[in-house]
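Shown here is one chain on its own, the form predicted on its own, set out as structure tokens.
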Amino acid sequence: MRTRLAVPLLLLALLAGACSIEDGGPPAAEPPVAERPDEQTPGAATEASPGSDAVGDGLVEGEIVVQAAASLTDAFADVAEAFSADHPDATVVYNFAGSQALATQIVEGAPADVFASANFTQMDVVAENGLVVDEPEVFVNNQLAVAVEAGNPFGISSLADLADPELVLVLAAPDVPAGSFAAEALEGAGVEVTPASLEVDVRSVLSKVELGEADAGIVYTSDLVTASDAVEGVVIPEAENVVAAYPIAALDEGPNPEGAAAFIDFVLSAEGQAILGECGFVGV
């Protein structure tokens, strides 16, 4: 699907003081309309205060597990907090991998409360196996954005430029959500293009970039908010970008359905797209 891009590099540099990182780097995107068509990390969670914006109307207490994909790491550590402060008996545990994994862990049986993906194909295949609770609900929009070398030595500026067979690209492989983004907007765009080498998750297609060991890789444009200073964001045009929707459910099989309930309704709630927005998400 096409969408709308781009917000100026500036706003996402302010943007990315917000979210919970060291380093931050550039672009944003303008809000699209959201349409259908990535370890385990401790945070904590919430007990409702009268007259507070936090959701969740009973004692939440116990652990919630929650299998996320991984461009969702930075932003989701911010909502573990946030939640916490609201649901002190409760601990928000986070998987976060690319969402073709953490699906098929799904599938195979690992216990999970939550599951929030980067598309709604992986989604789908969870829910196709009956292990949703309801309808899953599309909480946050992302973009694309080409991740280069700081001072972007081989001047990209555009997905044609991607084409260079002298440059290192990276992406994410064709079954991970940002790899299927990527081959959709280089297809849409005309560019053929030989990977260097093609990640399991997005995150890892970043850290390349980082290290050095890739001249450019697209990413989403949340992931350059929490980026090193030695990367920097080249704006894909609006008419070569594409939306991706993420979609969160409750799973079936939970072991903790009222936790399940709270963790989503907090991330729908105003604070909770507040913090996605800070991370260089989109709301919904």
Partner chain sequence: MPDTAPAAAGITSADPGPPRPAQGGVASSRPRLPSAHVVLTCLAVLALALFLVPLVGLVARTPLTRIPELIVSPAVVQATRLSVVTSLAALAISTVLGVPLAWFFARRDVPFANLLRAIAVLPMVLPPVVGGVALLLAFGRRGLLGGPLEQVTGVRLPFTTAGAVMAATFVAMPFLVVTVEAGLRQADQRLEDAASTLGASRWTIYRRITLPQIAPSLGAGMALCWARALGEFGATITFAGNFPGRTQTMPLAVYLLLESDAQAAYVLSLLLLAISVAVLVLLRGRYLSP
Contents of the next structure:
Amino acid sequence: MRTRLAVPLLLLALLAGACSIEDGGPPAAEPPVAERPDEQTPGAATEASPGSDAVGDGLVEGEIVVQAAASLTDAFADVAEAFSADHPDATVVYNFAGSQALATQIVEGAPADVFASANFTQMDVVAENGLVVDEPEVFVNNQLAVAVEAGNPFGISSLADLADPELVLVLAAPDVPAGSFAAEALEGAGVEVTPASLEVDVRSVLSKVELGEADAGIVYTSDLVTASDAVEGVVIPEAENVVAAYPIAALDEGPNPEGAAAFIDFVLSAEGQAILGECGFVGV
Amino acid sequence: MPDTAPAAAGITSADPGPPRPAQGGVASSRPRLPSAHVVLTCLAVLALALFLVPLVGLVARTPLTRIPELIVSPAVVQATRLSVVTSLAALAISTVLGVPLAWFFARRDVPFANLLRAIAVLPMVLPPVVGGVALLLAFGRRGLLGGPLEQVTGVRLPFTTAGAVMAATFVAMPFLVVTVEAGLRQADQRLEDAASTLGASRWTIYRRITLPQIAPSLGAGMALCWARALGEFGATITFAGNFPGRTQTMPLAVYLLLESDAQAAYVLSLLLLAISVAVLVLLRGRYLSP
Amino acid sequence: MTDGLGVDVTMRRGTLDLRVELDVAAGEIVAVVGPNGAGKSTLLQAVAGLLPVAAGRIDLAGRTLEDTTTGLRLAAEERDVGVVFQDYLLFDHLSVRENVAFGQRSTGTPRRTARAIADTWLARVGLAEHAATRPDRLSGGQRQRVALVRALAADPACLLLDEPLAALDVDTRSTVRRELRDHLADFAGPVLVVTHEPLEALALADRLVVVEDGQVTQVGDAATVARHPRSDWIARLVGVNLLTGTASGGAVALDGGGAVRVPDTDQHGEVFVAVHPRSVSLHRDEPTGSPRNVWKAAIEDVEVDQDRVRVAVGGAPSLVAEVTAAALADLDLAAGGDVWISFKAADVTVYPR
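Counterpart to the form predicted on its own, namely the form predicted together with the partner chain:
Zooming out: every chain and molecule, the one shown earlier first.
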């Protein structure tokens, strides 16, 4: 079956039909683990009617270049679509890559209007170089979840279950954000694990589970939304989970400051937050 | 027509006239040559710069004073040790299997030889990540052979050093195969005939006649194979994953260290660079002279 | 002949159909001679086991090496056939000593013994001081000797030599030929030499087998073949005029037109007529005298070789005469002119075809 995330996430996804999650089958498949990840999920903002109140003051136009963390790829594509519906003369152009690479590019002078980072470390690099217009702002949170084989044959329901020595567990390397968050969460829960591999990025963790090479892996909830049917998600209880805050900022030397401001406003708007929520992120 | 270009080169031919007799053709075409040379030289320098500048950049950015300290850091040592082990293992397997394969292609009348050869050298042009995926689908837990293999022998390849060796072998062996095959084709087979008339068995002939003849090719093939195995990244990360001391080879370590300790990554890169240069020096007869 | 070599094979190489039957007794040296492309080397390789035969059998020293009727085919390394290849095929990565010891070592002789045997052979051909050098450092003649003793040191049951002198320059060739002749004479088994040089064959071999276009055209001892060639090719090479015709009493009607008077033998039917060029005289005016073959012919070519001159004349039949340079000056001969030729009937050899 498909990703069985917490109910609100699933409902959101089905409602909007966004984030390339295919429809089909009964929507309310009983989640094996039903803890809701986050009460703050902007479930109220579901009826995201385009052109609501969010960006009322004037339309922007031209190209808006956004340097965005790779984990935002699917979500931001939907964001851009909705944004363009509001601002027909504006085009959002993305450069998706690892946040570290993006930060380096910006510092080295890549012309961009907005930076959406997956962590504060890289945003700080840019900010310390005096390249942001205002104080960076958290626009979305991501949380960790356990990706397991469809059907959850090992019956994973908490981080503690990952300590099973029979289990092939993969994590992201501690050098990358997802890996350090996972390590943090495991440490917080007092769980000692013996991972088979420390993958270079979180997508590789997911693909190892999808391919059946790993029994479980710790990924972002947002990753699970677009994952294949071979995988399902197990929600990590709030108490054990870690919140990854994504900061966004307009860039000082960007050629389209109005566009940057409008884009950031849109991302922070109810509509933008709803789209991000559909894609597995946790709104702010 | 003929005398427009020379001005740029600063050499003007004496005769301005349009008639171009046979000898005049030589005279008026002469000024063109420098300009062509200038253009070609510029492009050549550009090409050289493309190779040189990154090397300079790497050396320049490496914290030379920190090298002694970084080079003995656990991460670097562990990755280096693993890389040496896996690349040498891959080289050994490639030699034991690759030389017979080269012989098979060079000496046997193989049906569909070109097709089989194309399959064998495919990893040379295949993106290594694709190779890694293919290896997973074949030797992974759910793979064509991986499942039965694990059931029967209990051996699991993904996430193990054996998997890293396999990935390295997969991408590196073709270099040995093509080089040795070329050597076998160049070798004078009549010397083998001569040896057989002296009563030498096939094994004796291969050992005492063929092998010495292809020794230069074999050496070059082994050096290339080893260098490729040492630099292997894509197939390893996909098939064997990344775990320090088990599957995290030097290139993987470089990639990850860039995120956390860039200077250590530079040092490791410099180390790999030095090894590559050493291999080139080893092969100098083959690639450094025209 | 239990110790000899018996060959009776047919083979096909490209467009060439090779059909050869020959025997070489132990201690005998037989030269297979013929023009390039006649199939000589093919035959040699078949005997060595380097090429399969289409049909037939090869026996050596009482052992069958190959027999297509039973499907028996011994591999080259099982045949005990030593080969001296045209370009020697020495192992340049091994020392001269290791080259010569190669055969012994390949058949299991301990290294030390094999080297001692090699050194003995090298001493015999005067190469003892070159034992440690690489063969590619040696001169052509020395390489030839290494190739020879490399084959001999393996203690073969028979020896095959493929154009053994072809790779040598003219100056060393005669020396090496003489040495080779001596070494071959010492060899107890059958020896088969392949060459396209009849002179070489005549010098080296007891018996000649002439192969042309895949077929044996003549077999005989050197003297017979030289005196009674049975093909144009061999006649030209041994330097005689060879004509064919039909004999009846003291005359032979030539196939190409014309007739020659021959010694009054009882030869009848199809015959060869051989006339040595030195027996042919040239005259400015019609010669007179006893029963002679005399006719006028056009000079086609004049070839000076030191103090001898070979003059080719056209007509039926065309002949080559060999005269002295002095005679040439007297006659004032030049191509294009006419000349009278004559030779005695007694100088003509007639033998059946």
